[in-house]
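Coming up is one lone chain in structure tokens, specifically the form predicted on its own.
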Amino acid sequence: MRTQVAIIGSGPSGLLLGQLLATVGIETILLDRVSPEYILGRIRAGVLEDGAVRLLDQAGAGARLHAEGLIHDGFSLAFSGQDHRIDLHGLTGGKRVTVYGQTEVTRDLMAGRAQSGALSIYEAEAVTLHDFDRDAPYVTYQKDGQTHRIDCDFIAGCDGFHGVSRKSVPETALRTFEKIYPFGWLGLLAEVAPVSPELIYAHHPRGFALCSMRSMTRSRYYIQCSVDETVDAWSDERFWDELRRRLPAHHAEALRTAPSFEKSIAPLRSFVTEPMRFGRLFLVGDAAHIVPPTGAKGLNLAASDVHYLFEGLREQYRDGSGAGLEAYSAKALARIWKAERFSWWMTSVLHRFPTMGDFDQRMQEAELAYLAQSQAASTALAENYVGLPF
């Protein structure tokens, strides 16, 4: 088989990538070593930027975002048992976010897959990356007994942070950053209305708190936890017992629970590799970057590399200029290391570290009444929020 683009991996990122390629005529193959069941099985987060759902858009797969995504023009820092509205729209100029989830986003998008018939292969095993630093790389993968190959003109790493793409580069090519936190998120879905119509971000000196949601009727939510803590320790009542001692208490006495059907522990962390391409081979998503969750970044992250590989394929096959490929990576780390930042500062200021002392209690406590008393410190949160320009 040949094809122009061989993209490795149907998370969004992937679909999201197969999508836009062929709004202007270019062909690409798909692979994953798992089902398209299991990857809609995944639970994931779903705060989306404008210019996120300005690729879905433009992709051709934004229409049920509009008809069910909740639009969010601002969300709650709650500390010291108060709530403080952050306005995004206000602040920012007219900008918000959306709500839904990236299960959902991961459906649409394969439903245009299927419609506009580009080939995807799944439960595709050794996968293998081949001459990716020649100018002729191909893939090969088993499936069915069978060993086959794709040649291609390009291969779009796109398979997360354990995929084959980045360990398909030699080390020795690769400079690597990473901080592992001392915590996680447990975090728990029932068929619950949320208990704010925003999102809830909640400091306590018990530990960090999210009330968050998937429709009016499914609610997400998630406390810090040890990172040696188990689900099996958790039960539902031990959950919210917990989740109303870190709120406020208006919000607690409004909470409405359920018996949940997800839970799990996500571990935090930041990683970042660089560089981002390597000869015809380019990482995208979480194949080069991990972002802790606090600020809702890793799915728009993979997003703006979406835009920036896209729009460097299109000028490479329309104009026949390989600047824009070439740009890349300096053009996506950009945009990552910022997004790492707010992360970072967001994770730094709403959660308990288990080497806090008083004095580094009462700076995030600090910090956080700054935020609530100056506009400038609201709006820079507020435009990190939204998302930075791509």
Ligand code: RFL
The other form holds:
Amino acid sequence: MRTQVAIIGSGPSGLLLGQLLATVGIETILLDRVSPEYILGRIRAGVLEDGAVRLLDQAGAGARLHAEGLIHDGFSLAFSGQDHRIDLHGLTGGKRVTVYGQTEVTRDLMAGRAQSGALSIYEAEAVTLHDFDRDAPYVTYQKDGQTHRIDCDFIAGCDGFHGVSRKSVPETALRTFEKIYPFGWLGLLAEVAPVSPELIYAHHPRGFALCSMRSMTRSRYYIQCSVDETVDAWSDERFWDELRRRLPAHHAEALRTAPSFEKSIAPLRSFVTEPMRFGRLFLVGDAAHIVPPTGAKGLNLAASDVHYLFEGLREQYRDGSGAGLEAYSAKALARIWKAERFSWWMTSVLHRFPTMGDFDQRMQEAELAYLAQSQAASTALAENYVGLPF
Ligand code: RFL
Ligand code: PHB
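Given the form predicted on its own above, what does the protein look like in the form predicted together with this ligand?
The next block holds the full complex; its first chain is the one shown before.
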């Protein structure tokens, strides 16, 4: 088989890139290790920046998002038993975010790809990247007991943090930066109205909590937990009790509960690989970088990477110029490091670290109080939360 761009990974990065390339007639074949059903069973991001929404529109995948997504003009920072609203819309001159689950983004993109007739190969085993440091790269994989080969011009490594693409690059050719946090997030999904119409990011001496949602009848809640915790140790009752303890009293009283239908623990990590290009291989999204979810940036960063790579590939095929592809890594990384800083900072201010003493607790409370009172400080928070330009 032959294609122009081989895309490894059918998460939001790979699917969005494929749909954007299809709009300008660039052919792709997409490979994933698992099935579409498995991918759609993963519950992940919930908050989209305007830039990500624009790209989904450009890819022709925005219709349901506009019909069903919830526009949020602000969120609450809860600490010392009180709410402090961050007015995203007012502080950023009219910007806002859209609450629409990654599962739904992925479903919409998969439907678009199926409609366009582009080839997707799921449950592809032993995906291997070859000769991307030369002129004629190719990808091999196994399916139904046979080895297959795809020749291509470029390979887009959109296969997430545990994928094969980054690992195919010689270790000496890349530099990685990593920070692992000493806690995780336990997340729960339930068919029940959210406790409040806006998200609540709650700081508490017992640990961080987040009240989010997927719709006005479906809630997504998270509580900070220790890294060695298992889901089995958390009955729904225990989860709801712990969540209530971390919220201001009026929210704890208003919280409505229902049986959970998904519960999972995610570790928190910051990670960046430099550079993001090796010859004809480009790393995109979680394959190149990870942020802790506190700033809601992971999926949005994947979208901005895709934008830069799409523009580079379009320029290459339309004008024969490699300038955009040359600039891909530097442009993407400039935005990534700023989102890394923001996500690290949100995580540092809002979580309980095992080494914290009373002094550190007061420092966090003072920082949050300053944020709530100072227009300059809350503007900086709002500007990053709605997304820096790209
Ligand atoms: P994905 O989604 O991990 O997709 C990678 C795909 O590659 C496949 N794959 C392979 N295919 C072939 N061969 C191999 N060897 C392969 N290895 C892997 C996988 O099966 C998979 O289908 O990466 P992508 O596309 O870069 O997308 C990144 C986002 O998924 C991620 O950044 C976000 O989910 C992060 N995130 C959030 N981001 C936001 O912007 N806003 C949020 O509110 C937000 N909340 C979150 C989050 C992530 C979370 N978790 C669980 C990590 C909340 C949580 C709890
Ligand atoms: C979510 O709804 O899953 C979500 C929302 C905001 C975050 C992280 C996750 O910062």
